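The chain below stands alone and is given as structure tokens, in the form predicted alone.
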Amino acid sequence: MNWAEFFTMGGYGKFIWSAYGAAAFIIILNVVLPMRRHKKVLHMLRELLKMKERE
């Protein structure tokens, strides 16, 4: 077997690998979003404060 034998899969390379991009997407996402939201919170957060001790 060489390496152009395993990328093609008999033929449905295309569909194995879209899929493997596909769940490399979305556990990608899993990991990003919520950093991003999380950081979002802190600095909302801070603002809130930042106005509560201004009062």
Contents of the next structure:
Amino acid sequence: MNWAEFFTMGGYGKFIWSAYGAAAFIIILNVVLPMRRHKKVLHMLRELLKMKERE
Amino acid sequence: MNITKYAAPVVFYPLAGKLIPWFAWATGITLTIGLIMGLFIAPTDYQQGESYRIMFIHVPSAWMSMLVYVVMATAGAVALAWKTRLSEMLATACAPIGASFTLIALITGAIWGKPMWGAYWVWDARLTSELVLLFLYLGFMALQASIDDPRRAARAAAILALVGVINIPIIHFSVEWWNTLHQPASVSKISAPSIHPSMLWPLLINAVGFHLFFATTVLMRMRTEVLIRERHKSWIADIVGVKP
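Got the form predicted alone; any chance of the form predicted in complex with the partner chain too?
Now the complete complex, all chains and molecules, led by this one.
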């Protein structure tokens, strides 16, 4: 089996790769977005604590 | 050993932080093996040709879409009964992940449906009940977001989740109760699965990988929930101050 054949997937290439691509996109989004939100919340809490200390 | 000790957010937060990298690595390794087996090693299907390889992500995500819902509703029920904070956070964390699995199942199913059935979408029992599941997840999230008081929001959302549990057996048995275009179960039959081991293994390995992925991301989301919900507690100040 060569790579061209692999990507063609017996004529079903566009279906298979779009399905796998969509799934990968959603899965990666489910890692990136929670990580970003966690950082943002940590940052906000730190700012909040600084404000409290100043009071 | 008292297991409820780990339900205390102050204990849970650092513990989950330690567990997440392990689950993340296990997810990565498992899914890599599953993908290699599914895309390279598993043989071509005699009826569906190569197109059946969509099954290796479609079926595990469909399973997860239902499992995560049951976890979410159970956590909601526990929160309603015992007012435990961590189970409220678990339910909250489940919703977007479950919605994502449902979306993956629907999208990959639609893409698979086109070459096999000739249509991306048909309003049959299996597809429609899975779409209802997506709306249940979205409704759960919308309801929770619409109520300011987090405890009241969690209670309302938990009740919605519990009412929606009725949809889970409907999804599962839809292929038996109604005449649907969707094929019946091949793996979860009481008798031996009607699927060859060379195709069953990548499917099961991916299913394990999706479970691990769920564990990883649910812990990540729960930690964020802990920070938000417990922000007035003194131990949060320690965590935020000492460790960035």
